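Next up is one chain by itself, shown in structure tokens, the form predicted alone.
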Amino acid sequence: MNAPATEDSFHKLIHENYMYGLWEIASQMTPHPRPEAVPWQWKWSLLERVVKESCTAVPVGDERRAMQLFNPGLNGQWATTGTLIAAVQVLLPGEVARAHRHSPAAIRFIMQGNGAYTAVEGEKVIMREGDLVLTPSWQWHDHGNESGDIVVWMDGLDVPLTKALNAIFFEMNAEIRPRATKPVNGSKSLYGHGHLAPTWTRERPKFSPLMLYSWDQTMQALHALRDRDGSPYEGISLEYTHALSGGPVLPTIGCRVQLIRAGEKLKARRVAGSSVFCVRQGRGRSVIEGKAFEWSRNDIVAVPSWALLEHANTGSEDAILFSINDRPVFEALGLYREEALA
């Protein structure tokens, strides 16, 4: 007959066999999220120097000239927040970044320069400052710059989420630049008309079939609503939507743009889910978990899940922020919640 188990011998037994008692790990069931990611800011004064030096230090070949923004709280993980990665990508006149595809979905927000393109599944999408361009999951895409400008954009991908699900797939195309099979900006001519969509198209993909959301249309929408009360937490905040369903542009990434009027100070709130914002225009201050970040054009800021966040416009003109978030995932799984500061 076995000797009676002592507490130490019992724990040794289960640990040696890859088991732990709930009483040992119950502290991980926290009253609220405690993300490892920290609020962080990448100032354009630094990014601009990195962009300039990358033009001579890093050639474009099979891989892109894309500087990934790693969150200091995540110990070297390929992540800007727990679920999202942002990067700054640079393309010089005449360069082509080879076609590839991957299971992580991606967006491009154009920060500087005009006239480069992203080709998505045979459609050349011409990019201008402030435009949002989609690269949905597993779609062939390449980049090229046929303009005279150095073009810089912010990439946003769901890499950390896809990696956590063990769903990373990647494939390089045999061709550097596959043949165009659709009209230039073809999806915009089909689907870029607000609530009007062609009746003869049968595809209803989970991602928006509109690949280009132009800055001109975005500004028109913002200014049409500028005199409304808006959200006390976000100002005049608009979501980029699926051209057919009205849902998020991608199943795993939401995209928003918000206008904060000169002198406006918004209220503080927490939301379940993380975000990354890029300053398109103006100056302001964001307080994230008690830490103040002063921002201006092209600065990029990471906001962890459940971080108390408030924005204020400290400049003399309207401030405009573009952001990506993981809210579509939280809402699809029934995990989204928010809490205003009492």
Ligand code: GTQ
Second form
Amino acid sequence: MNAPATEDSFHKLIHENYMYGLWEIASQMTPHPRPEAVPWQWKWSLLERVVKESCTAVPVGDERRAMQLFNPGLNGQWATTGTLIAAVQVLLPGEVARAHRHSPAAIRFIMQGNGAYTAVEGEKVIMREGDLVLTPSWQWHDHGNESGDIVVWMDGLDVPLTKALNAIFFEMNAEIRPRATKPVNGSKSLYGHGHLAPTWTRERPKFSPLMLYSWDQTMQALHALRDRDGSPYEGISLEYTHALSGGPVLPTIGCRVQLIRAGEKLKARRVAGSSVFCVRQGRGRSVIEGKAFEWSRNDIVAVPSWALLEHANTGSEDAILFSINDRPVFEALGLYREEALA
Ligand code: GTQ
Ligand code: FE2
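Show the other one: the form predicted together with the named molecule, since we just had the form predicted alone.
Then the entire complex follows, led off by the chain already shown.
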């Protein structure tokens, strides 16, 4: 018989054999989320310089010229928040980024320039400033720029989430630019009519079949609703909807646009789930976990899960924020919560 185990010898035994007592790790069961990601802002003054220098410093090869925004709290991981990556991508006139597909889903929000395109599964989707373009999971896509503008957009992908699930798949296309099989902006001409959808096509229910959410339609909706009270936390906040289901545009990524009127100061709240916003227009201040960020056009800000967040318009004109979030995942799994400041 062995001698009776001591506390120390017992711990040694279990640690040597890849076990831990719950009493040793129980502090990880936190009363609320404590993300490693920190609130962070990338100012356009910096991004603009990076964009400009990238044009001569790095080519578009097989990989896109996309500068990935790494959250300083996440130790060099490919992540802007715990679940999302945002990036700033640049395409010069005449350039093409090779076709590929991946299991992470992507969105593009066009920050500057008009007339580049993303071809999604054979449909050229033309990008204009303020547009939202979808690249759902496992859809072939290449980018091209046949315009005279340098076109800059924010990419948003669910890479950290997909990675956490060990569900990353990626494939390069044999062709740089697979031939177009569908009309230009065809999904918009079919599905882009708001409350009316065709009855003879009922494909792809997991993600919205509408690939292009045009800025003029977004602005029309914001302006039609600008005299409402809106949300005390988000202002006139609208969700981009799946053209058939009315739900989020992608199963893992939700997209929103919010109008914060001149002089408006919104209330503070925490929500379960992280987000990244890109300033479309105007000036304001967001206080995130006690840290104040002054923002203006094309700034990008990371908001970790459960961070206390409060927005204010500090300018004399409308402020408009575009944002991506992981809320659809939280909703689908029954994990969504919110808490207003008492
Ligand atoms: O443009 O397809 O920022 O595949 C990261 C991965 C952009 C893209 C990114 C991508 C893309
Ligand atoms: Fe991609």
